[in-house]
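Heads up, the chain below is alone and in the form predicted alone; it's given as structure tokens.
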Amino acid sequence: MKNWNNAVFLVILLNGKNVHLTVKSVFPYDSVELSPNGREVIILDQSQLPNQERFLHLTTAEQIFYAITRLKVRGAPAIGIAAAFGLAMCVNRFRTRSLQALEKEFLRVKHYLYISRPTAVNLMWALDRMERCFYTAKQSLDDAEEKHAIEVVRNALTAEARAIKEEDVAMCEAISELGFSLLRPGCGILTHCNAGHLAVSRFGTALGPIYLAQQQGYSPRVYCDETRPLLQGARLTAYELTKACIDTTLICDNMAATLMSQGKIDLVFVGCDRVAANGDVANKIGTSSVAIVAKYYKVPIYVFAPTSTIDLDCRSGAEIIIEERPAFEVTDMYYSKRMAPKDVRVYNPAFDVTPASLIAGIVTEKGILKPRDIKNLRKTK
């Protein structure tokens, strides 16, 4: 687990005095969940939606690794914990009365899942938590526990992969309150790609705050743009948002600047997939224009994020890995028939970079911090 020291925080008050504000949950599930027995991953398949709610029961690790690479689990709070679920429940279904073979499988499936997603840092994040867990566990085995010393194991690695969640969920209500201090009753705010209840563990990172300022009354706007290719603001964000009764526009990517240029816009709320020490942002493709025109029209973008999407390890966005993606999301996906020619190239990145001097703000769950500040960020051990 990082511990963050020697950060400096924007704080913002409301009404000049701290207020703690719970939200609530609109949605009876979780996107991702751990059986009770910790033997199956059950997910809600995003890729099915907004048509269909239907969960997937994963048993193997290899049915983790498809759900995360076709995006049926998606966000990088999601995936991060998608996977600390799929390592323990690898390791309660493997059959053995070898630690030294349980260690072994246990390694497999953490590398194989390692590299589902190369963007997304709250993968690598809770894989490498798992794995220290689960050292941490071996070494500590008495004599007595050493005939049960594979129970210990698994016990040790399903309750540290619960833990990533309930402190994923923590992080998202620290998040929504701090987020919400931003808004004013009436605003217009819009968003990108999706960063809501769907993405995370619970509520969402930028969609959070919105949700409380509606249950609080302030009645937002939100304008989400569809986010082309894989339409994951007409497709999640939209059923998210109407699902809630939050006034809710959908507008095409290219309309962004035609709203802002109308005074509609008076917020940009986005989540994101990594943030470098030097506070440039990977997020979806498409949100460095939505920063650049955002920037133009003097309209502040507030990028959500929990400290575990935060890499002091990169130095800046330039050394980020932008996953490439298939082409037939950009001809095919959503289409009833291909929609360009045969023998055309696609180009299709995943994420982009958005430079920190684009941001107004990061706001984690330890406070808003401006994009400088984050190289003051100290990972300790």
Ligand code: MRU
Given for the second form:
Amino acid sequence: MKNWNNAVFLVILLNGKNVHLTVKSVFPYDSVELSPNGREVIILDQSQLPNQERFLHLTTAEQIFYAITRLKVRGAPAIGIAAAFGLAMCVNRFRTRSLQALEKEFLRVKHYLYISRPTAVNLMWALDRMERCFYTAKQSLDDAEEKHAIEVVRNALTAEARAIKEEDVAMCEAISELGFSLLRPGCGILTHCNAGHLAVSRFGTALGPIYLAQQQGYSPRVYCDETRPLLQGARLTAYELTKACIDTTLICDNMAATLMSQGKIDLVFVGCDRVAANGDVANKIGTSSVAIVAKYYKVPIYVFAPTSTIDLDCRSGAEIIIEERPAFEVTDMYYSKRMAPKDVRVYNPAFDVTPASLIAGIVTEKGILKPRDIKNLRKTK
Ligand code: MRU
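Moving on from the form predicted alone, kindly provide the form predicted together with this ligand as a structure.
Next comes the full complex, and the chain you just saw is listed first.
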């Protein structure tokens, strides 16, 4: 596979011939970037979409933490990339001549960002990878480099953070190609939350194959769950897909069964935040309800997960920490007036666990796996 100008070159066997397919990103920008000098993290503020395309230039650990917790940057891979960029940016900006002081600051920022959101494992995966990079660089310093130790470590961390993003782009390319093989011309796909360009480095996971299908003239029909309470489906997925001129219909979360009973949905494609070793999957709240309904109507549900989302240390979905978010998001946000009585108790889990038994396949960059085969994957970097 060759990468050129945001394009994915794919070779697939079509009518017995090798055919090159090209997917172009619908966006001229990525949702998370590190500035060329490594001193700013630039994000597209997803909390303002679809009404405003506003970019934020983040220069402190606190700003990165806030951007992650307030979902200005969101989606499992994008959170991991933002945290890695944030850590590199903080190290690049920290003024010191002492490697020990730099190490202390590195660990402070790492531990601080580590707890910004609990469910998406990409966050911890990326930060742990940055820590391994820090100590590898420190240990490998020879006598000559000792004098420039700080620069060597800074350069290594900046390169590692950029590599995390570039590898994610490559994973999304491979996942898009594999997912495309599941689609047929004119098929109807239901998706929940947002697992597109905005949630990753580029292209998307669950939405990647849909972009490719559109480009290949398959004219996919996509139904987006609005995804209460934070409306990632309505605000982000519908925004991405309509921008790409894809046939998109927005539905409320409780309408999926009706559409399935009418035969309008051939497949369900969703992203995920953590895959446990037994194939259970945590994703945006409401995914398990969709999976249960899909099972009833015999509609296959595919979960899209780069290997950075797979947590082999987590034995089953029961071990995944589910983030609980403020009541305000349910009662007030996106309403012009508070819509529930003042004293009512609210429960707002941000994710749920879909049991492995309901999932037709997990699409990783290494192949489309049965959930039971996840445990056989080797740990990634
Ligand atoms: O709370 P969010 O918006 O970060 O939740 C995101 C999801 O649940 C996505 O489906 C998931 O991260 C997929 S990322 C390709």
